[in-house]
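Only one chain comes next, encoded as structure tokens, the form predicted alone.
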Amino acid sequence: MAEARLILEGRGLCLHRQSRAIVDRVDIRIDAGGISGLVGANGAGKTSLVSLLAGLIAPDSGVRRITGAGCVEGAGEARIGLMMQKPVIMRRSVYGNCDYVLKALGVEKAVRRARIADGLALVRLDQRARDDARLLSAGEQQRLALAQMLIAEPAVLLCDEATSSLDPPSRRLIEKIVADKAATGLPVLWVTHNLAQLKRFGGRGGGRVFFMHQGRLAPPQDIEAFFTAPASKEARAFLAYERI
């Protein structure tokens, strides 16, 4: 992993759609320290701000940032790495989908080889590298999307809802593995509805949660102070409905 950390930020974005503010004046700032939850309702622009974050998409208005040491202009893009709930998965082998990846960052065949090796190990697939990549469990899919991300390098990882739908083996040893390396000084961000997940990554020391609501997010606050005092009541409500 790259000891260069990077450190992501909106100012005042904003996204409209249809009139209606998706995402409205946000303020964000992902860096080291432990893992960043990003909570909130369906509907509350989670996802759109993840696609701001990430360069998908641009915003209406406000500013992104990419700032940190030896960052120079645009170098800061590639090394961003984004999880979606559903992987994209290539019609090749896996670790042809982890060569590929590689390969268009421009990384030497022999540097390729070592990094795919520790990498498809870390999640377990080792034994799995000759594999059509599309007969893989979901789980297994995803666990090759974390493999892919990490062997790449970033110095940002975004997660949305990146084991939402995967069984409790995978969605835990994903959990371990980011965990891990947030503990190493990798930003995260992770966009979750699992309270108890988000609990979790608190309970290995440090995170904070952004809460958004309505496109509009409060200032974070600790892990364990957002489940023990929210400070907003749209925060308490949520609470209280996602633990009935």
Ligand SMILES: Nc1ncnc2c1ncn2[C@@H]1O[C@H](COP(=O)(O)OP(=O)(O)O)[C@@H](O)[C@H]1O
The other form holds:
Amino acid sequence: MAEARLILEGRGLCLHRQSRAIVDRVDIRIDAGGISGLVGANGAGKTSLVSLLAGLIAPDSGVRRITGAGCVEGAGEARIGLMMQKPVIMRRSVYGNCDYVLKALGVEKAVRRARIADGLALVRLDQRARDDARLLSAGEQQRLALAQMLIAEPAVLLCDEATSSLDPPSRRLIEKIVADKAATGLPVLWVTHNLAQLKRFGGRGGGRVFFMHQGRLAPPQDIEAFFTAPASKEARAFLAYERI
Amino acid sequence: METLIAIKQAFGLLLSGDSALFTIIFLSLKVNLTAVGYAALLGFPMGALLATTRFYGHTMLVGLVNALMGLPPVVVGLAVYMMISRSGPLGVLDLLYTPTAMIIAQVILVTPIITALTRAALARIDKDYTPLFRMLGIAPMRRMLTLIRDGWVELLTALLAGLGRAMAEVGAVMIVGGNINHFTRVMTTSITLETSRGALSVALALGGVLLVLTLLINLVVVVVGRREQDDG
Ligand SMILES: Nc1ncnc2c1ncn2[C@@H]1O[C@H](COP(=O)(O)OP(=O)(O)O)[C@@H](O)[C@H]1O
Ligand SMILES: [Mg+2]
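Switching forms now, from the form predicted alone to the form predicted in complex with the named molecule, please provide the structure.
Let's see the whole complex now, leading with the same chain.
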């Protein structure tokens, strides 16, 4: 993964809904490894920004660029892995959900089989490969989504509140796997409104913290600096809530 | 008392394998299955296209297809009649009062049903799958095939709904088929005729078969449909 250093960048990203700027002139660049955090209150625009970065929606203005080594034309989209708060679960088996992704990427069958076996073992779903994916619990479905993204060998992983609605064991397992991947050089953008999780988890491997408020993104800070001396008034207020 | 005798005779007809009766049943199945087959060939792709594409007039077209589900069969029969009768634009084909004419009418009646149900079902799945499709950059054709594959239960339900409608249909096939013995006489038209001339046992026998077939179709719809609802 480390050989495919890729830069994911947004410049002047704007997204309007009902004449309101949900994402407002955002510049962001994800290139370094480690786990970066994207924090902010509910409704700050985090999901919208991540959707723009993942290419799920097009910005009203601004550009999103993927550049760097290992960026293949066409297949470029899949180089960005996205875990959503509520994953897309296809009406197929656990294996079939993984296979669909690799087939779409044109991976040949023998390689698919090996990668899926590894991926499912990693998220501890190897015993469930043949089960209908829709019968999995929420935590298992999110683990499946993680496996689905990892077997595609993304160059960047975006996790949008990926564990926010899960029980502690599932959360811990997903955090551990993502942290391990980040340690091998995979850049991760971890989106959360949960400061405890950010503290425990974010900032590893040189990742930084982006704070979002009403569609605006503050310049990134190191994690210690963010907690001790937040750069914006809004970030200070956001941190203050947690201390009470 | 008369009713009881008629019912008894009806069973007698069925159990004896009355050849006239089975000719009618067989023709019914042949006409309707053929019509539903063609309607599916048209309706599945059209429904899938409507579910996955947006273009100028899309909303109106979807509304139109939904409205066409409620087409009055006799009006369709009349329209087809005017097309294929001697003086009609397709008169030279000499289709009036043939099974082909009945199939044409049935296809017109059933295609909107299959199209509309297919569109609604695949649009729902498409909405769920959209983030994944976008993430992977799935091409339109592959996207449609994915939806058709993963929505097969709904497609089967649509197909059976169409078959149910065709089997129950009487007005249109009567007009364009003419209810000719041994040639275009199907279960519904036959029941109409036999009842009107008092041959209740034949009407009952056919009615029973039609009822059982309809119940079977709906049973399959319910069983298969429930399988899909389990996922929540
Ligand atoms: N499709 C939409 N139409 C209208 N408003 C939307 C839409 N999507 C998001 N929003 C609004 O944009 C704001 C940001 O939403 P979101 O990006 O989900 O924030 P976050 O993920 O930080 O909680 C919210 O106020 C939300 O209601
Ligand atoms: Mg969100």
